[in-house]
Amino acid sequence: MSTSGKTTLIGKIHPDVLAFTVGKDPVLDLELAVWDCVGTAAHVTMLSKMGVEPAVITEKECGKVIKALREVICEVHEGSFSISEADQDVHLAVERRLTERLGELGRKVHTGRSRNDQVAVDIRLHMRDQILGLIEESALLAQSLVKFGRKHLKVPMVGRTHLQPAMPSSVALWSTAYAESLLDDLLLVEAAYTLNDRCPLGSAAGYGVPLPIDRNLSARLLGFAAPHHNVFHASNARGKDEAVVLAACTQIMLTLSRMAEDLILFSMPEFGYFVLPAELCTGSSIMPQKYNPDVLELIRAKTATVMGYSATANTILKALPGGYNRDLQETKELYMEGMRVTRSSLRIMTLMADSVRVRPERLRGGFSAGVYATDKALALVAGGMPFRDAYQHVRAHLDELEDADPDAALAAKSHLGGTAGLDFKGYQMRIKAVLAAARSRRRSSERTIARLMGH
């Protein structure tokens, strides 16, 4: 085996060590390329305003760097930007491009920062964009489910516990329950957004730098609420940020998985409550009649995958000493894949919610006398009978419920959140507020970055 080294921007490294440590970064980091340019623009702008003589970077030089960064961003969008193994990662690839274009000026841009705070800010910028997309897509699915519920407001559906017939329910109660679950999941996503809204730039390798840098300015230029105060904490927060986002994604996926399981069960011929759209199903290579709920089955499986990513991220972190450790390279892929899977699952489930068909006759046909037993017992209680006596009486006389009316059963539950007490206006207001906040944040972020990049 050859032991000759391979030269990179930061030294000579054994080829096998280089390949092992670089891993998937040349591919994964393409997603960070634009954000790396944006973070670099903020850093050089801050350097150009730093009160030292002579200036590390003058305002004129800063303009040249930002112009070159815009050109790199164009390369990224055109697909001509690449990261070589010798580059190792997006940070050195961008620095190499700047040095090729700007010569000695390109060699100044890394002053006062490390790849540690550089990748941390790249991921946080990427994460801000992705979280806003996650919020919008979750809210849009909730909106589709609420619309589905309103459309089928008075369609009865047997409520089940242990998968056995339990009490009268409705299609609307079923669908809006999952809508509300998603909206509650977004409370965790909101917490992840708030945690992510801190700028690590200027923390360098986790111990600051002996230069009069303005970390508040860097944070403002990038549209963060504030910088991390403690530079060591800014370094330690790497990985934990990804783990928190994955935890929020896991909760969304759990909601999607349970809904997917319901749709699989209730679209079986034995139930026939729902009909899945043929265009969202797959066929069999041998059985011409088959329409398989593959996308729903994959959502169940992908939920386990995202849960695994979340557990892996936490396991990587649990025994790390303070300060940067290369283990954290692994949390980047976990976060990126977990976010990708969650967002694609939301989009698929929205397609399903928008096109699944309800079969009211099969839903009504699922009612048996026993489904009304609890309602009858409570009616006897309302007439003065102790509950346990009513319970035993109904249990012994289920035949008296043969002619019960599912529509009347649904109408009887007019209390808050019952089958006749669903607050569709409240759901819509909540969804509207979530979407408005996410879109406002996105516009604000885009304006801030446009000012920074001069475009």
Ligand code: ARG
The other form holds:
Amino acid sequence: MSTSGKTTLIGKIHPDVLAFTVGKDPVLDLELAVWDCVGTAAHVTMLSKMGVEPAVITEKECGKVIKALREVICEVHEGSFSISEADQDVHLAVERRLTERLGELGRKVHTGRSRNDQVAVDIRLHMRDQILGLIEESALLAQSLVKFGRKHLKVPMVGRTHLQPAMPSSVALWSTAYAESLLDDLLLVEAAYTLNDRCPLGSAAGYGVPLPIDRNLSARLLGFAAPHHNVFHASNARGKDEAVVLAACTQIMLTLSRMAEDLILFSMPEFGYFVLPAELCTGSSIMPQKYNPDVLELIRAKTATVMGYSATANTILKALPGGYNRDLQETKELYMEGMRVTRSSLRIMTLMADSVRVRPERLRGGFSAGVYATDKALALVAGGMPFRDAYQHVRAHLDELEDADPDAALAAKSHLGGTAGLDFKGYQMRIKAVLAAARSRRRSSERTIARLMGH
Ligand code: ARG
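Alongside the form predicted alone that was just displayed, please also present the structure of the form predicted together with ligand ARG.
Let's see the whole complex now, leading with the same chain.
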């Protein structure tokens, strides 16, 4: 080994190799630091209850480790905890800190685990917290969109296909469609939550350990629904967990992106259906008159970014042999960034939805006689004409089509989910249930962790 190597907890490494392999971990892993302490507390508690003679860690020692972990958490909150290149990552940094505080006892905490199950559990704890935030923020945007729809319930809007005027529609149908899309996206997020709700601890390097560890106890202490069963699978689930959550984020971003595109288009002066408040727009350095929808444009672009992260995560996994490979480290940043971008996009879109102004006169002005063509054909059907004949009749007499009353057209679609059949109560109930479930999960997770950490 090179004598110029940098000394780490686990051997000497060439400085360039160390820098290359550590990558951004000293920064990214700071986000995992609290979770690493929590995961370590669960592992050490489980070790102290293992009932071997002599004990790997006694109950008293376990108390000391947890106290020291609480102090490390304080350092993280104060900003004085740092991860050096020689630490490599948060896992060895926390172990170093424990050993600095506890001496010999600190050197025991890594018994029966590997950084592979350690990082996997850290990410799962981080992800639980993040997914709950993602759910809440999606539901809050859905709530704003439903509110917007209620407020503009009777405002007509031309429904379009191929961007061409198609049929009478309404602002409420437009906005609640995106609310419902988010609620559907949340079903994917829910699946991601369920998949994430498994504890990999005890899988160690991916093959378990010859110690009587209690993996159910570790899972319970951290508030996971269960441990992964097969330890090799637990190890291979690293990366997939991240990819699944990125897939769910991609769907949310796709909803936001289409809505952003609609808002950009319909707030163009030529349409003028909506007005974006000046303070939510940005200006031009040369053209004094400009109020640009940069926020919406960035949401559109960031959708591509998140899709890219998702594709990259899947591609990293695609030909990866079973077992831990360092490639997996790269999925961490993809997940963290993808989640950050999705959550900030949700929050800024909520601000938009809460402040967009509607111009009913412009929306009504968008109606032309052609928009009522289908309604007209269906009126002929009501008089007994077969639909194809009615269609051909109206098509042959398009120039005779008369303007109709948009309000009556909206009122005529009273069937389920139509302009006059929107179930606002149903939306409200779905949103309330989603928010209540996320908040109760958060409370229960916080209680479990407080119990584990002894405060
Ligand atoms: N920073 C590493 C990662 O994110 C931690 C696990 C390292 N494990 C290993 N066997 N080198 O994957």
